[in-house]
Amino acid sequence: MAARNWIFAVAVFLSLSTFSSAQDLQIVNAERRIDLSSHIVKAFLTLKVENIGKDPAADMLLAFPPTQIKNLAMVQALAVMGKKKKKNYLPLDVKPSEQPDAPNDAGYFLVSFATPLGPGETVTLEVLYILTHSLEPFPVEITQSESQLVYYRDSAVVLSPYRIKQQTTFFKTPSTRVESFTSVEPANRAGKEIKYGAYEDRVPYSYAPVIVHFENNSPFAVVEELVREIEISHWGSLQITENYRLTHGGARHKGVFSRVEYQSRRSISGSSSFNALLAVLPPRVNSVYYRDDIGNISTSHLRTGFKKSELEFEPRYPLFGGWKATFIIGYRVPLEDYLFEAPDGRRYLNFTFGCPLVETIVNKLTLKVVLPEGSKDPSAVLPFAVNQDLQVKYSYLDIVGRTVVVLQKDNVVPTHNVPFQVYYTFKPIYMLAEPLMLVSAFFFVFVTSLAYVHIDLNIVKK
């Protein structure tokens, strides 16, 4: 296993070492932090950039191995501005990009500096990426009273196409119960922490695989697709429904379940399951509910505030590994709140994207916008790509039916719940529609009834 290892650095090493030394640019220290308390595992990774060139250089490339890049959720990069408590942070442009000759099928991100990076200059960025679906469970099947056991596999030292003067990483696990690690000098443990380096002079694409067995009894609740439709009205509130398929993405349970030793010995049996989840829903919902299949379920409870409410709420049933629910939240909050008007006079509605339950991932996310009728020329406006739609819907007193946005995202993790625009435009003179038509539905029926009654129909006089 290490020769291979070695020799796959070398190879990888090899083959893109003229594309590594062109960019001019070394990492004088790395520090990464892994945080694996929840299923969703989070990376902090600070880099001190340096340009050892003689031209200014505009961007930089991370490099994640193709077992991360499929699991990729999230990527994103902040410069550091200033000192200690004068410190500030700025935003940076991070986009995929394709390479020529990766090796062994590496994904790249491109992440551009706020401005060129000059001869002799540092730069320190602070870099998050989220990795979905990347806790193995080991072993596979567990009885109601074990704890799940799983596998994370990683390098000791940070993938990337720069030398690297030093670098230390981090594992943090949710527990002190460490079943075993890959040991790579200098490393240690401690609690709750692994540390692997500091690691010296490495070189580009420097590789050296390591496994964390460890205890993670943290609710592995993944939503396989979840369905949120807004619909706005103009007459004063929007009505928001998300319909859920939810499992448990951990270890799958195997032999019979027992509720009498579940609420007996709740901390012992049944570690691995969970039975309550909790929505963040926006402030001032009114007219929530939540239901199934089945029918209403009134195991409930909603706390509302000014700059949020949480629902909790249980299934019918805990959830174990493998096992499935499905129901439905609806809620309806005021339209003042979240409709405005833009100063060349479209409308946009703000709400937030991404899954209201806490610290969960979404494999697949289809958020409808469905607009009043008569609405045109729409267009969405998100901080992250998606897949966008049109399509139309039809509901009562329609006549061309209503436009809805589509948008479409999949490895949906908490961090991608921020604001996103939906703009259109929107006559007013088209909000008489529907009360013409139900006026001239009335006047109708009174002309009809009126005629009957005074028009003779008998064919003989009397």
Contents of the next structure:
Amino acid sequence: MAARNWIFAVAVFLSLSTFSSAQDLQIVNAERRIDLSSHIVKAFLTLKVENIGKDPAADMLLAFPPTQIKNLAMVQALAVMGKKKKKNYLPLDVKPSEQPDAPNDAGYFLVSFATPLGPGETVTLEVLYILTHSLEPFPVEITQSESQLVYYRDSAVVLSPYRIKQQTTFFKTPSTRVESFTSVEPANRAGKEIKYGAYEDRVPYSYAPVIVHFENNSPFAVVEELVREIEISHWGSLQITENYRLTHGGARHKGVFSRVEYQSRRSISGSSSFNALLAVLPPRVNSVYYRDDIGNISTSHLRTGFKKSELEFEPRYPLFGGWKATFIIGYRVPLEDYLFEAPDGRRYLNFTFGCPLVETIVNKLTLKVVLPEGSKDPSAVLPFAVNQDLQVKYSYLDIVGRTVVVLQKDNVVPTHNVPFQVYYTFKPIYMLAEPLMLVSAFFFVFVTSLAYVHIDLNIVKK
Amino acid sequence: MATLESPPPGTSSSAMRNAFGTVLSALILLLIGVLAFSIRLFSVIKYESVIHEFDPYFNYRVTQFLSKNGIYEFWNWFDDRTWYPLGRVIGGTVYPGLTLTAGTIWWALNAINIPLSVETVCIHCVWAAAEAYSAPSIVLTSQSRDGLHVFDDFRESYAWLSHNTDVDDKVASWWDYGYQTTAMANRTVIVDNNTWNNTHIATVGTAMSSPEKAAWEIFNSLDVKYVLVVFGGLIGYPSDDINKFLWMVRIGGGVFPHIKEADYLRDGNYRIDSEATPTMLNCLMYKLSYYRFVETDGKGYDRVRRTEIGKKNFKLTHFEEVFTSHHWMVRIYKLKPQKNRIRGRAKKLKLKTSSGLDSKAAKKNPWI
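Form predicted alone done; form predicted in complex with its partner chain now:
Full complex below, order starting with the chain above.
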């Protein structure tokens, strides 16, 4: 009922819309698969787009409701080329876009086609978008022996500025326990999958809100703040220090924490709590330490490998809903794996952005790249938007200080762990600054002692 | 004009010998210093560079304050995070030598841009104060078939307290853990290792020796939110609060005469098994240490006292368990909030009689 009112309302808006491209494209088939297994919601959207206008279309718009726009961590699009066995995927450029007269504050992303879509042509796109903080725990507080249930709110039909001729949406839950889901005919549930569809011929901006209430005991590991410092030392190593503020982002824990129940009935006690975390570190990592403000934490296990290293570690205590923990992970990697010389003579660091912890959301990530003393003209190159800043840090034997490139991003998910580069110029003569400082200090001491021994300071000659 | 005479023969070689001797003695002294330092550094390398013992935590915390706030704030510091609600005048009651040395070293290093943390500097200065390892130490280890087993329960509990309780929550425990709680958990404590106020310590001791309700009343009057006890019965750690309990009774009894040591003794011994006195089995320390302990092995066998406990199945009425560490060494309980309404028997009394005197007596007991 409410869905129909919504559709009617947006149909009114539609008559006032001034999009030029909205009328020229239509979506022949849309299939959406939303994976709700972890607290990071991944949606895979396959769109078959047809150009029904007279002019070639260079791009298309993806629309999102305002509640989802602020939780969108990433949107990626691929164009599918070839058929059946010979499919290959071409990455497309996706940018956030502001459109005038957006109905009900919908947000947009503009996908640019590889080649403009001619009139009458169709193209198939694969879109992946990732939502964070979209599973709302309900009940809000649970005891140690209860399971965690969450709400997920979305629409049974895909929100789009174009007409959709046929569409289906699938929701995949982590377990078979689903308390309820809104019914928008035809909708049914089989095991861990809820199918909404197929819906025929929906007008642009159709929206049918649904709520799925299901059990999700996956670890809701949220890093509230992560400060990662990468210090480049031209003497041969990269020292990385990571400061985490971790919290459990699910239903809050209320009442008693009974250790005896937690240890003896582990399968039902604290089912939504977690105590083990996994960090994926670079290969050839050494001098790894895991500590917090009050000292070393011994509950960790490191496995080094050729392609990657894995650090399995446990906070000092298991994390229940609302509980926090802070810790520091530090490690060293050889410089030759990550520092290179560009063709124009500048040096650049090629490192991985993001957070090494698997399946965690980082609310606020600050990445600091500390360049050696004497570096000039720093610049950073990243495949997505970040806030950039410059700072100065004083460390061992510094006189003028080291330039720090600060990159800041909110709402970071593991898909953001892609390589990025920081360029800078460095005159090799500056390498001598530190040894010369030490040598001259010792030289000064020796000369002073020599002089002291040989100078006669007596007032009266003996 | 005087000619330069050649130096008398033999002096050049003696000068060389002198110079050689000076250098040699300097070198020997330097090597002795390095060797002495390295020997003391052995345990730091083997285990971890952490401050052990209790008192050094006070020095560490004071040095932290000094490095953060400067010398004037330090001299005028009144610490309200300890001996609640009395506080302590740290500026006037501390022996500042160790703290000022550590603070000066830290400041000097930082001035020439060598970034050492205050903790690292303290471990090198506190070495003078903490000579040898002795129980209690903060990280315990034991050798087993699968290697070294680490018991880090103290730091686990302090970290839990510092992150999962409010900044102004008060924690009551026996005075041994005061310095560590303020330094690592960053919470206000009632009594600490300074032990300057015997009556305050006796108040805490009396609370630990009293039954639940009386203990709740005492702690509530001190605004306490959490009570921390150390329990070694599961893993066999001998320096726990049950072994220290005789001091709680004696100190408490010294100031509050209703605590009589004889009530806790059976044939002159403190017992916690089936031969224990009813007063012992009902006191707060017993209950907080052994709450649900019987569920670990079915019998409630205490590895330190080497006996099964006397009262095995009981409920807590005025406290609730909020955290127990991995090896049960530290157990933290929260004071249950007072009920608002008068219910049950007191209400029936109120209904039955209408005289003011009876209703006054009925109002006095909010827990029934």
